[in-house]
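First, one chain by itself: the form predicted alone, in structure tokens.
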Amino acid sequence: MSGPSTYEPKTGVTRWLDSRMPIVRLGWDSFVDFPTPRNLNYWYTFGGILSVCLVIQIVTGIVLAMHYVPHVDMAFASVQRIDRDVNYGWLIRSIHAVGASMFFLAVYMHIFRGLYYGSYKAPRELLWILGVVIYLLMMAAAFMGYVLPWGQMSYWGAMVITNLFGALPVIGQPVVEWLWGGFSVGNETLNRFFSLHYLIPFLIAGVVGLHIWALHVPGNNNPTGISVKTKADTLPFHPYYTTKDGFGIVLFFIIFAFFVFYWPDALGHADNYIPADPLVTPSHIVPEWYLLPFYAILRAVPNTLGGVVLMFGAIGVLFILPWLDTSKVRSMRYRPLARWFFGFFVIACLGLGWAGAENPDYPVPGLGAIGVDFLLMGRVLTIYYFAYFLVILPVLGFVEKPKARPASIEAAVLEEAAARKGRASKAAQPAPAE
């Protein structure tokens, strides 16, 4: 926990404000003097990266909304006009479009880091659950944003995904008609999606505030998974982690800028540069890359309702993850068997993304005469995805023998520094003469 506040107002204005609305104190305690484990690595910079990504998406989204026309006859043309006629419109739209992909790239790194280091375990269960809520809201905002350009993939993606809700018993058809605003995907659908796409990022910002609040109660997890025991285990957040996070953010945004300026359309689909035509179905309808694993899970089940249940279950299982993992050890640094299964889990997620991107009706040539059956591949990887959460993690907690852990975070840092010094000294020794 952060402990008592160390903020001291220095001027009359700050003392007056602090006695009435201590917002400066809140910022100081949360982002300056907040005691943070001293062994955080660069995998922990993705929280700061995600915050910057959210701000970028909101700011660019507001500007784009000033020029976008949510009407089926003008939406596609308005997007083209933003690119061609609005001052720096091409840049703002590229930042917003690429930013969505960068946002999801960062959030997936953030999630995998949390899985590896056990950041979902007590006392951080609520922190994890709020993170999953943010992820769900991101998926909803991304899907609705994908529809707004009103290209071929936008229209048919909306048609396919909204029709899935119709498979739900009793409530399915009313939900579909509410999303459509009528009896088919059309102008009312586009208006609804535009309104919700504009609103959801502000909801995300609100949940992010709760997420940060939930983080500051138990404090950060760390790569060892050991709780903070003494002040020697921590460092103030500023300047140590503001500098470290700043460096990570700069590196991340170099990659971001590369895509914005040199490859802005690489992460989208070419069919979305064709105006929506309800009479021409694309040969292969796919969502954006960051939703492809769930699309593969959806297609893995021949029954539509079963596919929908599994697709939502793939996210729903994350909500109960803190109670599925029975191991008392947080970090997989000290769980050698769990590391192997986690590595296979990461490969399974990547494989699901690949399977979701390909047409299951047309296996592509593999090695020699062997073809890749993407439907079978998706089914096998879907089984592993759910087995990892529902079988492997619960069982591992009882059968795995973890490695010995350091006595404290400070001890772990000192051991690592000594090992690094020993390796450097060994490398510096001259090679023996022959």
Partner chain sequence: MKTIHALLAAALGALALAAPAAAADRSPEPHQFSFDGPFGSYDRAAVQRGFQVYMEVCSACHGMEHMRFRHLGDRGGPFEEVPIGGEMVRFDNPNDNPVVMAIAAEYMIDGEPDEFGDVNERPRIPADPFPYPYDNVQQGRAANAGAYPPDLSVITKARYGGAEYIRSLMLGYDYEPPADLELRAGNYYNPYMYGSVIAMPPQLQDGLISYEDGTEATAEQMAEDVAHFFAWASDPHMESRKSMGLMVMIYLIILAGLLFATYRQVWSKIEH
Given for the second form:
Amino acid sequence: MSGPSTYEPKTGVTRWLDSRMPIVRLGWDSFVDFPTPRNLNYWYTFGGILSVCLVIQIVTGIVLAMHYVPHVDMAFASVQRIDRDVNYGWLIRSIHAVGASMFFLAVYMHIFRGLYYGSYKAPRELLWILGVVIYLLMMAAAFMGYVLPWGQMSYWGAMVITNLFGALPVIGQPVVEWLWGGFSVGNETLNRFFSLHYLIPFLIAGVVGLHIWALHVPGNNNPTGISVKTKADTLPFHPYYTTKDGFGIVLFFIIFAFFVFYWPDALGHADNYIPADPLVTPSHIVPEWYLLPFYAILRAVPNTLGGVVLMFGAIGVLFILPWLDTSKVRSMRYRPLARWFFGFFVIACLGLGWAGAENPDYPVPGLGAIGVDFLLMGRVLTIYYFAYFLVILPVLGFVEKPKARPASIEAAVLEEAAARKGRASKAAQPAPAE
Amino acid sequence: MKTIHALLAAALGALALAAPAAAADRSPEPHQFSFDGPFGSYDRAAVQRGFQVYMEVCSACHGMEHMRFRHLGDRGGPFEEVPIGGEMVRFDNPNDNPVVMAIAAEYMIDGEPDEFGDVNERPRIPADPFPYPYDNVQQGRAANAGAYPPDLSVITKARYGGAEYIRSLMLGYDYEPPADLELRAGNYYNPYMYGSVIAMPPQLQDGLISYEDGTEATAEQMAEDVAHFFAWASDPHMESRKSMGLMVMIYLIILAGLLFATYRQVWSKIEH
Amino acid sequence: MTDVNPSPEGQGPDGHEAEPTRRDFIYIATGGAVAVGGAFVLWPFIDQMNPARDTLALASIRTPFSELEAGEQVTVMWRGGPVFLRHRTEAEIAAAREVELASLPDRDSRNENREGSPASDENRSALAAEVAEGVEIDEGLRTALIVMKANCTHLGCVPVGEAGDYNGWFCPCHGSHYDTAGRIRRGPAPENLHIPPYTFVSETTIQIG
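Can you swap the form predicted alone for the form predicted together with its partner chain?
Expanding to the full complex; the earlier chain stays at the top.
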């Protein structure tokens, strides 16, 4: 897809630079003149939104590290000092904390979009796998970052998650002590988590570079899932998608700012404003909302090791997804059965999140009468989660009859435009804004 | 527009997921505070009265480790503006604020070692912390029959329900305990407490203290004021946060409009 | 896909141009709004590196002076560095007042309480400091008191008191001699010892900073 470069250096300086290190050419070909399908919808703005999220987290994180003290006796107090005394510290910490949630919100949109439009299918398998690597790194960074304020949830979250590795046979206990740097979660653990929490975002930035590289070889997928065939199927990235992404980013910022300024603690847990106490366990330990579905999968299995294997398997299965989906058609727009199963899959993920947040022994509201508690709900949804990838997608490719697809992206766009115009003329009024 | 709906729905869904299961017998009573809502602000007089309640009642057992006297005179604090010679004067630096200095000086603290290495007490200055009732956790436990009174610096953020929870808890001792509940000595029934059993005896009675501003010190009034004070202490920059938030929101909405216009203009000749 | 795409200026397939003024206005307004917003966002990230409220809270200190006898000196810490507070003897004051101002290497008082004034003993002493409303301080005491930052103006060492050729302060690092008013008289230091801003806030206490 990346054809011959259209960049022409115009000044002496750019000509000089271009023959030595064609960095301007790279930027031009990647973000200015990059041919992009003309039918991308707003679900495709989340890539740009995620880049912005990463930059926000890195910039605010570097600033917070200037004031934060990674020591068990001072961590909580240093966070309080950031909130109370550092100039705009309350703002920067709030952006960083809310930003983590916003990052995951955007990445989930991005992932579900990829699942729906078949963006993981050939020739974009590597692009997808790199994305899953980024997601794993994000979870590691988020988990370690949540430990740093050294509140009750920080401490006990670190305790529960690190102890999971203790379920490994034979090497379990040595591995856990290696992670802790001691015989319990303590100062050593906090220090190494701080160091790694600072490192991982830069690893993410590196993998994002690879992710974009892997994107720019085959080019973007699009809502029709049909490959680009002619020039008429595409538009240059700038100004068409810079403006569309820019608008999407600002809409995203409005939600972001709402939480930062009006509800900064809504996405966190009140117990994390209680300093860590190794003697008192909070009554109800839960991870942050974005990890709840995995927590539900973990608890769905009575055996700890089995739960850990299944939890990591839930992410592991994403790595082989490109080869599990046997359908020839990428986009679920043209897959009448698959889109239903996809819809249930989204509901299953939300339901797993709900089950992860609740006490497993509590009855599910409305279903308690027939004996459904959150444990059972978590188990059923876990089965569906794995069945979606391991049974439904492989089988559907053989049994499903796809709908007729347009000849090209251009044809699809013109067809839709014609339909829109038809609707507009029927409503005997001037055409409303799109 | 569909995208926005989807985003909002997802965000709200996430919130619903994060909401905890209530384990107290009663949720905090709803109460209208002046700082509620996107334009709410602290009532300085209420925070001042709440500070008096804290100092005269709560501070005997509860510390506020992260509070300094200077915070009282910071921007948004209760003594940011103080009357001097019949006029309200604002001090940008709380160190120069005579009211804050006078309050701090009522409490003593160990000073720096002198030239003989002896540590002498000196009056506190605005930069000093609030006095702490215990030297260490063990002492606090021993003094309270094993139950360590929690630090109150960020208490309204550390409890679901925030200021409403504090107010309800302070007034929540009048309920009849369930018949099957066996209370140990030194424990009290309070349905707003997590687990409904609390080691803190009832504190507020009408006329317990006399307010400096002449307000009648009913239990109700003191509970509301002290909740107000803790809300401020937990979130001292709330007013700056909300006013900045308003500016940011207005800016972002204008920018969204401009970007949408730009987007439409750029795409005006493209079918998509 | 090997086709070359139209350049952004190429716009639509029909080559039709919208009226330029309105289009340009939207672009310029949007770009301007982004630039202004970006500038505002920068400020919190710059300002967070300025001294925080807890640091500023210790930027001014109060210290008692009235217990000092003539010939006594204390060193107090202020903004991370030492400050000399000396109650000078009659002889020291007299010695400082005898000096011909024109003969001084640095003729500026280096006194933040009286900026740009000549380096006379009066301008160096506590006579130059402000007295808060309603506070009465004996003039003789103010003449005798001197408050100075205790860092040599050469490279920042702390000079030794009652030492040197002028019986004032002597910096052992590179041999700078200061007189009894803290003025440089000989040696590599370029300026008189600096005097911080301070005020008599009560009959017994000064506030530095």
